Amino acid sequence: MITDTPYFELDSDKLQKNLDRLSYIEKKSRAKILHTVKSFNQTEALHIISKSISGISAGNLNELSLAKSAPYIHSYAPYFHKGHIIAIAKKSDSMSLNSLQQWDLHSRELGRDTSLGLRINPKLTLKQPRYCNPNRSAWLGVDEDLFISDLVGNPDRYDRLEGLHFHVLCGQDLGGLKYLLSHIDKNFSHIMPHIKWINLGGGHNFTSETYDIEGLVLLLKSFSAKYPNIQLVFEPGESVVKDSGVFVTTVVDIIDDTIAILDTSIEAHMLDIAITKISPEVRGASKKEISKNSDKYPYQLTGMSCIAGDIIGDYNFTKALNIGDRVIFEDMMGYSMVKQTEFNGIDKAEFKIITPKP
């Protein structure tokens, strides 16, 4: 059997309407927000996305690469190349450094090229996933504690900072915004008048509709209030692309009647699953335990690698499957397509945009 599928399909008027949230907040609170490459990278989109919010953020030259429309540019990486570092600087706007020991090796000649910060690691306690929690991770930034110690001892060290970088939530509503800017005014409130931007990173569920946009409006104005001389910049990530496209895909064969295997491959397509441990939700069908109940039709969706694990998860659907039926995973724009492999000699996905006709 022959089939068009896989592929990504985003709605070009869903993710618009993502934009203009965006751009709304950008203009009440008069903070930047940029779109992370990492989180989805596919050029076309790119174009519209640089047309609505302020800019892209990006952590090596070939994320740069797809940047060059992008009015505004920010770098971070745990790491830079050192071949490459200097040729990022000078294509970025603003730029962070993630440890002391690059600091010290870079920012002499980086601060002549981009305005310079540091990420910082709070570690705060935040109720979060594991594997996208960074105040557990000690390397993803400079420790707080550390950091504001060493400030007031060498201050000369410091000469050429000019931002702050915090990267601590993971698909947080306003209250953990909230906690971190609490934070960042009780501990660095000495360190505002020598520094010209924050970074909040990402994290944020900006577009969610459950999001209170006004809130988080009035709560940047409060901050900016006090901190005039401080630009906010905000990298929210999938919320850019949140419930904007889907990934389409076919039923290639049935086992037992319970088993729909697709031509797909978590270890090619949607990688992510493997690393969240989250499955996506499956139009048409629900995500519950495996049930006999007579008006529904329990499937467990497989992929078509060898690798036993190839599994995306259990299913109860509203009617039966059959071979060439399409089974449309939900939601699928974000941190999906960057991941993808040729494991086991699969094709990567193609991907189209589509503008629905009124």
Ligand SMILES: Cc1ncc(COP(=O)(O)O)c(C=O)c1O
Second form
Amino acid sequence: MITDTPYFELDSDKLQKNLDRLSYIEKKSRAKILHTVKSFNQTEALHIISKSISGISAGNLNELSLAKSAPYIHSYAPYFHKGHIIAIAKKSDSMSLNSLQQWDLHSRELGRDTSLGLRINPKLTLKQPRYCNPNRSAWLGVDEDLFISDLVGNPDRYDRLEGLHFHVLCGQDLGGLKYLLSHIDKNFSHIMPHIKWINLGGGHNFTSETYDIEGLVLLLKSFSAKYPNIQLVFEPGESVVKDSGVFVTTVVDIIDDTIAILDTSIEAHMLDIAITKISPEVRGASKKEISKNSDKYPYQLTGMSCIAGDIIGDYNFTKALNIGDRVIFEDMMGYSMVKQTEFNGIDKAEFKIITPKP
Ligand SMILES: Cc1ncc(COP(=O)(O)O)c(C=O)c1O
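Following the display of the form predicted alone, present the structure of the form predicted together with this ligand.
So here's everything in the complex, that chain up top.
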């Protein structure tokens, strides 16, 4: 069977609705919101995003090349390649380095037009899924206690430091941000006079209907009233494109009336399922246990690869599936599409054949 699927489909009205909300937050609070390209990197849509919010956050030259139209660019990566870092800095208004090794190697050689910061890992205790909880990943950011004591004892080392970067949240509502800001207020107030910006990372559910936007504006305004010299910055990814698009597939075969094979594969198109272990929502179906209920049609959805683990999930449909039917996965713009290519702008690994000497 020849299908015109699979494909990802973005609804520009839904994207704009998210962007309007983010733009409202920016205007009311004076915080900057940057879209993080690693979550979603389609150039046409980045263009639309760049018109509504302050700019983008990128990780390397590949991502920067997608975001030329952005009015403001921040760069951060756990590691910047020695041969690329000067070019990345030249294209960036601000930049966060991840470790003191990277700081010592590079901070003095980078142009003065780029405002430099350090990512700090405050190791907060937060209830979040393991796959996206940076507080538990010691290599993501400089240990907070180490940084604070070193700054006191060794201030010259930080003469180029203008910003601090905290990416510690994942899918959080206002409570998560309150916790982070009160932590910063408690532990970093003595450093505030010496810096210009704080990047509060991603992981904010700003575009969820249940996020308390007015509470957010009040929180940000009160922080800014206390520290008027600090520009607050956010770099969400997921919430920028939340619920703005779908992944469309076709049923190519049905086995034993209960297994539907789709013209996709987790490893080819939906790698985030492999990492999060969360089955996506499917239009017209619920993700419950396989039902014995006669008004439901239970199916296991699988990919068409030959990997036995290529199982997308178990769903109850409201009608029987047939070969050729569409199966539409909801909310698939964030992280799914980027992972079918080169996630985070990281180049594909080369292929080499070697002939070992006897
Ligand atoms: C440093 C950094 N900033 C921002 C983000 C975007 O996070 P989210 O898509 O959860 O908003 C990520 C995601 O991994 C990240 O690593």
